[in-house]
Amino acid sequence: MNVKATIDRIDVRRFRFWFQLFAFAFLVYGGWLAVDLGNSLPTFACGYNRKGTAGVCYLLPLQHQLAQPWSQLFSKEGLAVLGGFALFLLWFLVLNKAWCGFICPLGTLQDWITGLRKRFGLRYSSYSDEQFAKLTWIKYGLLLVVIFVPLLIGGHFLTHDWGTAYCQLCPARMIIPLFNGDFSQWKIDFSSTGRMVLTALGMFIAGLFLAGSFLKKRFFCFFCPMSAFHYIFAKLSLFKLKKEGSKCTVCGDCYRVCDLQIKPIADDVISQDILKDDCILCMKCVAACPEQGALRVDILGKTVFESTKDGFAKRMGMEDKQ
């Protein structure tokens, strides 16, 4: 059997549970071993994990940059915003949005808590279809947020209590540093009106993303801002998930393995380029759909793994059946 072959029959679910295992540690432990990989990473690597994080979110400095007075953010110092820009944009391309799926730790996290869910055999609550298409728009709005807000704060619109105020609300700056004992973000910040209702409204974000989680698979990626920055550059990526609809037979596996719920994966014949804003390319789908080529990923034009019917009958065990 060649490698190609062997890819195409892995189990999915096991490799990604030891990838993002890893990735976690990676990101949150190993700025003890002295890896710093950068503050332009495309995936929420936490700032505020002090010495903990191997790399920082890109969307914490984007912020402070964005804040400069408007007379230095659109002259030559303004530069320096394309240069940090320009590095996570290479570190995007390379994965797309399997930083969400395979690298993120509030994903990972996420996916460990439904793994809690199941154990207890509770079950979970979906969205309705016009739910979904309102829900999806939020992670815009805060992408909004992210870029106007400090903008604002340049022009001396608002105060520098509003600084980073997206990095104030997201849940990662309350959740992961505690995996390094640090409970120091845990607090209402009194200090002033705009840091009052920006503290309070992360601690209760934060509460909604771990009771949300338990009751949603990937309730908080709904809602990312980091997922709506990514998919904006999406088409740009080497990396690629495709559809050859000539081949799907619509059974809809692949929409019910799918943690997001995008149903165009499932009825969406005709386009090519399958990869949608709430896509975490997790690549469940590919694992899941029993129809030979009708789903895969590409790197550089080159498929790396795609739905087989062997794939398909080891993963559900049924090669002795045949």
Contents of the next structure:
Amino acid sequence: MNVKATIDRIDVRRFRFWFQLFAFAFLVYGGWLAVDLGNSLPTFACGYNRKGTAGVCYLLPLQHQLAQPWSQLFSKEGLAVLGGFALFLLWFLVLNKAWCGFICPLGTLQDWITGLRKRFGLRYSSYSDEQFAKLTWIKYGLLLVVIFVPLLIGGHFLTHDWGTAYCQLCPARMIIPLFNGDFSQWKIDFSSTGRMVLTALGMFIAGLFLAGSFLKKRFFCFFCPMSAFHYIFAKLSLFKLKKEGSKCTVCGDCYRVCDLQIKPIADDVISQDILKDDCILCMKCVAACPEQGALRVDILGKTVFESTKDGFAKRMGMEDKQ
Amino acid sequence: MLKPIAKILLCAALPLTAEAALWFSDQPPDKRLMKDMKRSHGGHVFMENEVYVKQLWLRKGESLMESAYAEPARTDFKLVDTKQVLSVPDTLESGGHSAIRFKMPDEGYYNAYYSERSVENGVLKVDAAKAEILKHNCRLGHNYDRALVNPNRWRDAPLDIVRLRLPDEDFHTRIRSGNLLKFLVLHQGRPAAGAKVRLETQKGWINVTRTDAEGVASFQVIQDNFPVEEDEAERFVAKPAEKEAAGAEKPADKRAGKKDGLQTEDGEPSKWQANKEAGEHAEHKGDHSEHKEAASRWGGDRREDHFLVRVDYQTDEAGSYQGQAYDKIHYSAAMTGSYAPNVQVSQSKSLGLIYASAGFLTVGVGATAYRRRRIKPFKEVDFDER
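Now show me the form predicted together with the partner chain; what you just gave was the form predicted on its own.
Then the entire complex follows, led off by the chain already shown.
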């Protein structure tokens, strides 16, 4: 059996579990080993996890940079913003949204909470099509917060109390530092009106996150502005999720395993580039597809993992019965 | 009647009368220069080809708020960079006063020194100013050598004040109210025991102590920097009529303001000086409006006040300076620093947990109720088989 066939038969769930565990430990504790991947990571390596983090989520420095006075931002100094963005793009283009499915510490944490729910034998929740259609826009709203609130600060329309507004709302700020024993972010800051509003909302969202992740798979990813930001540049990535519509029988297996309830993965038999804005590129759909070559993952145009009958049979434990 | 007498008695009892201290300030005498400056971790800087350039002016006075911009009597400036290399910074005329200017290409602390000497009543007075300036740019990352956080110093300084670092201090650490600040006083490189150390905050809180056998003096930073709500600040703003009345009473003082250099290039007294002249009400306005301005720009917990620390130390060395004999040397040195409010004062963990619990329950109870509502109760269907 060649390497390609071995990869196609891989147990994606197990591979992903160990990969996520490693990535989580690396990003959350790597700082203790002096690992520093910089400030432009396209994932929630939270900068508030001060000592432990091995790099910083790009949304934090982006908000800092955009909050410069406009006279600086729209001058030669503003080029530094482009420098940080270029680095973010480089990181992102390599792995596309697999940053979410394999590396994001907050995503991994949600998968672990889902595992806990399964142990309790509780069924998961899902959104109706109408709810899905409405809620999917929230992440774009939060992306606007990431970009426009700092710009309004730079233009002196808002005070610096509203600085890093999204980070104040993000549950990663409260939850990731906990893994290094740091509870300092669990607070409401009354030093100003802006801080009070943001930190109160942040604490409320942290509570939503914990309960929501328990009931709904990848609860927060659906609202994640990083996911929306990724999707803007997803077409440029070297890493692609492709679908061969002619080979699809629309059996719906891919949709049923999808943590983000992305319906077009099953229904759309026309698009080739099937990556959607909510996708986290976890590859569960490829692993669950029983049709030879209907779904595949390409890197630089070369297929590295695709759905095969053989792989499907192995993963479903049907090989032994045959 | 008793009030003025009590004031006189209180003043007589205070052993805190300060002589004029010489210190460095990065606030330009002409505020228009601020337009060309950028705020950085080490205060205001100019940018020159992406390199931070610091400019410092000498000021002299009894306290932070009572000091005027001063002209140096000599050009005895020294600069110790992050690699402990000693050099002489450039001097220039800026904002109508002499200043020193130096580049800060490397991350870490730069130290500027200045000293001047004179003989008065048989005592050689050595007055020194020191500034410790941090260069840190977050864009360069945070994987820096932790040793760079440690203080640098000029080993031949006649009298040096070294701020000892807080536990776990890094480039982002702020001195906050409640912190125990420690200063090591060195006389010609050796710890100076028994030196008088005086710390005064921008608000006028003063504490005086003496260094111990190791040359260390400690102060717990006071909490005198409270958030000022907009309506509260408004109450302290002097009304135009009050201002006019107060200003009309002291035209001569206004001219005196010009003399000590507390003025802008327009010939108008500086904002602080104008407030001071306008009497007690306006003094409140000065404090609170500055607070309000700072708070609005930088947020509650980032609001900073300054302190001035001054050291006096005397030795029985005899000699002569420029033909004048002396039998004692009185050293003094001063430097400034900044401190922010204690964040714990304006934070609530318990309320935070209540809000988080509310979020948790909203989803938990909401989802449970939604699921229950969707369970359709069993309904027996009867068929009439007749």
